[in-house]
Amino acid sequence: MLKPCIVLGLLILLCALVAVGQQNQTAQQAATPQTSNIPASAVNQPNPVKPTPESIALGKKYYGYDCAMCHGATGDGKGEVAVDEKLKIGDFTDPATLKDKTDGELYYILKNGHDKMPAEPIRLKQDELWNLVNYVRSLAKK
C-alpha cells in the first residue's frame, strides 16, 4: 500500500505536468496572430507583385507544395488533412470567402501563420509569398 506522502507527491506532480503542458497550449496560440491583430501597416500594405499569368502560375506552384493538402486543390477548404483532422477552413472559391480581406492580411497571415496554419516565411520569399496571394485570389469563381 502507498503511503499518504507518496500520493500526495504523485498529485503535486501530476498537477504541475498539467500546468506545463496548459502554457506551453496558450504560448503556441499566442505566437499565432488572429486576423484581428493584424497590425494597420500589414492590412494597408500594397501588393507589389502584379496578378499577371506567370505571378499566378507562380503561385499556383507553392500552392500545390504547402497548402492544397488542407486547402484543397481547388481551394474549397476540403483538403486531405482538414478532411482528416475535422477542420473548418474557408472556400477561397467563394468570393465572399476573402472580400474582407486585404492583400497585405492574406500577406501576413501567409507569413506569420494563422490558428493551426504554420508560417510560410522560412520556404518562400517575399514576392513568391506575393505570387501565393495572387494565385489564391485567382480562386475565386467571378
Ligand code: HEC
Given for the second form:
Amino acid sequence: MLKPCIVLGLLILLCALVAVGQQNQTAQQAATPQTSNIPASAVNQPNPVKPTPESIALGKKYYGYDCAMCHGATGDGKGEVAVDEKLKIGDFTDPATLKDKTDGELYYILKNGHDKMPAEPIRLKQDELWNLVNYVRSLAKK
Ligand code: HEC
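Now that you have shown the form predicted on its own, what about the form predicted together with heme C?
Let's see the whole complex now, leading with the same chain.
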C-alpha cells in the first residue's frame, strides 16, 4: 500500500508538470512571428517621395522586373508565378484593396516581405521602394 504522503507528493509533481507544460505553450505562441504585426511607427511613417510622374515611372520599371510575375502586369494579382503557386493576392486595380493601408504599411511590406512575398531589402534603396509604393497606388482605377 502507498503511503498517503507519497500519493500527495506524486499529485503535486503531476500538477507542477502540467503547469510547466502550459507555460511552455504560451511562451511558444508569443514567440511565433506575426507577419501582420506592423509596428505603429512604420504604419505612420510618412511617404517622403511625392507621387510625381517621374517617381511613378521609376516605380513602374522595378515593378516590371520584380513584382509583375506575381502581382500581374496590370496589378490584378494574376501574374504567372501567382497562378502557378496558387498565391492569394489582392487586386491593386480595385481601389478598395489598399484603401485601408497607409503608404508606410506598404513600404514596410515591400522592405520586409509578407507571408509568401519575398522582402526587397538588398536590391532596392529607400527611395526606390517609395517609388514602388507610389506606382502600386497609381494602379487603382479612379
Ligand atoms: C513571389 C510572389 C510575389 C512577388 C515577387 C511580389 N509579391 Fe507582393 N505579395 C505577394 C503575396 C502572396 C502577397 C499577399 C501577402 C498577404 O496578404 O499575406 C503580397 C502582398 C503585397 C502587398 C500588400 C497588399 C495587401 O493587400 O496588403 C503589396 C503592396 C505588394 N505585395 C507589392 C509588391 C511589389 C511592389 C513587389 C515588387 C517589388 C512585390 N509585391 C513582389 C506576392 C509577391
